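The form predicted together with another copy of the chain is given below as one chain in structure tokens.
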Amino acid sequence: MTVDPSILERIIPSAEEKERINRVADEIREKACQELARRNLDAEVRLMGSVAKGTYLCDPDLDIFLLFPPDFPSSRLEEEGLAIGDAILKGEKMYADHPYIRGIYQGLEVDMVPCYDICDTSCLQSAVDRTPFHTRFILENLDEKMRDQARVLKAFMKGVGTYGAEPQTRGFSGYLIELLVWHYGSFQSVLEAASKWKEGLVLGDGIKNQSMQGPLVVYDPVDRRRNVASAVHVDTFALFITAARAYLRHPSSLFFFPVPRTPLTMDEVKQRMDGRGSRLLTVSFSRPCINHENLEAQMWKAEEGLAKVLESLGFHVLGSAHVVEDGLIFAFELEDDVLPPVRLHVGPPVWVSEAERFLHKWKEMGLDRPTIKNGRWQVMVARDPRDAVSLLQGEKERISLGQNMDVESMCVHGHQDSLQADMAVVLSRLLDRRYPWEIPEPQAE
């Protein structure tokens, strides 16, 4: 079975397509050297990243990187990197381990990158100083045939909502795609491997440390000590599997190609719900000024710790899902949400000196006198209030949120009050579960 020749055509950029993108990098990369000579720096200027490695699929980014000796100091390393980019590309700082400059070239996105060129990935002085090693592996190891094999694996993963390793997607990442196919061969042997992956797999050789847990294991073969698929959240790792052996058993453009998905509509909301009996819940925050990836890993974190809370609360969540758009808002759906009125609280043994003030306290409080159970007193107490929402606001500082979340703009909205237009988009992600390929194409009228 090979990829149908239409979708191919789809993926792999034609000769006039790379060579659109090959001239836009020379015209930087020359650029860059020219700012060099003009600063009397004694730094290369390398092409890095799909572009360099011919795994690019259309639009791709450019990754200009500068690579200074070693020796190089790195507080000027920052300022003479900036600089340059600066002059180039009139961009933003962006920042990893150290800033960096993202601009628009030529309708191309170009990321300008100081590193240092080192010998050996064991002296690395920063996480970017192992790029140009990817690099030089990748064209070292894939020929022509397999980088277009690697294309039509990145083509797919994007479509099936795997690619990338950035805390929204919790994928592959590029450079893992492509050892993906070093190691299976092809797209297609790929994915009849992923069709039988199963939790804990380990690809390659390497040192294994503690932090390793995740769900997969890519040993770096430029760094033996490092998981390349650390990113990779283990519900990523299903989805894989399962749009892996989904494809296989009936292969179809629409992994590759998506139908976009159009939100669901206040009414279809509605319809859905009214047929299952569930409750919705929505809680939204202002946005804090962070840039987008790390807002997105606490908007993973935030989704978390409400769902524990809510249940530690007695609450059952059935789904959940998040948004960001003008304010932080995620969206539960409950089995119900409001509790009976009478709850057990649960207290120390007998034997502790605090159930002395635990049986003062509710002596009083309870519905009924405490008791022994299991060697603890328990005792029933009234349960007020007992909807979500007031609940959940009154239990709003034990909620473990992301670090640039303010608690104080939080705002709790009930099943009715979580049925408005501008919750849309979230109930729509919450409640419209079909995978990215079972959307199906719109009809011709």
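Previous: the form predicted together with another copy of the chain; requested now: the form predicted alone:
The text that comes after this line covers the one chain and nothing more.
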């Protein structure tokens, strides 16, 4: 099975585009060299990432690295790296192991990253110090044909929603994709292997330790202490397996270029909810002033934290979703949003000292006399409140949220309020469960 040539034409940049990208990269490198000379700094400027490796897609990001000597003070590395990046890009401060600058230059997104020019990855002073070794490894081990195969796999991953190690995707980094092509040989071979993957797969040889856990472990050939796939979430891992199987059954350009998802109208949301008989709950917070990547990581944490508290209160969560708009919005589909009027409260074993205190309290407050079950006291008690909105609001202090999220700004909206509010985007994400490649192309009129 070969990839349709028309797909390759859309994936691989034209000669003119390659020339433009190289020209912009050279211009930024020249400006960075001038800034280093003006500041009398001994550092090298190198192009890294997918453009340097020849595995980039159309409209790529540029990764410009400033390589300082290993004995350069770390505080100055951060200070000078940010100053040079800001002088050229006038962008936003981002964070990895240490800050770097991201900005737009002549229409291309550019990361300017300071790091140390080390001789071996055993001498790492920060995670980004590995990047030059990654670039060299791909250039030395993937020929031009294999680099194009990496491009195809990246486009496929992008289309099905598994490309990117960032928190919003929790998926496969560009370097990991390149390593998969190196390991298996081609795009087709990667998909055939992935269709048979199981959780806990290990690829490559490395120094095994307890931190090497996850649905996929791929040892970094330039640093065998590291799992290149550590960012891959089990759901993203499973989604890629599902997409690989689906493509092998019925190849289609929709896997590479999916049709943009049109949000459901609120009338369509109401129709779906009427048919399902389940209930909606939405939660909103004010938006903190932090960069999008850090915010997305906190959104995932908050979504999981809210779902855990709802489950602990007795509500069965059928699904959840979140979006970042002017505020932060979370949506949950619940089996029901009102609990029964009574609950069983299980107390201590009969023979412990706390048993008398339990009996004294619940003889008067319980709906019936306490009884013994499996050696413990238990009693039927009334629930008040019983609705999800009130109960969740009452538990907001114990919800595990991101450190920058303001719990005091939390607002909880019940089923009817959620249907009446303008929440089409988050509710569409919650209720439209189609995979990207399953959305049909619009019919020509």
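Take the two forms, superpose them, and find the largest set of C-alpha atoms that agree within 1.5 Å; that set is the rigid core. Bear in mind the structure is a predicted one, so any value in this text is a computation, not a measurement. Residue numbers count along the first chain shown, from 1.
Remark: with the core as the superposition reference, the CA shift of I84 between the two forms reaches 2 Å or more.
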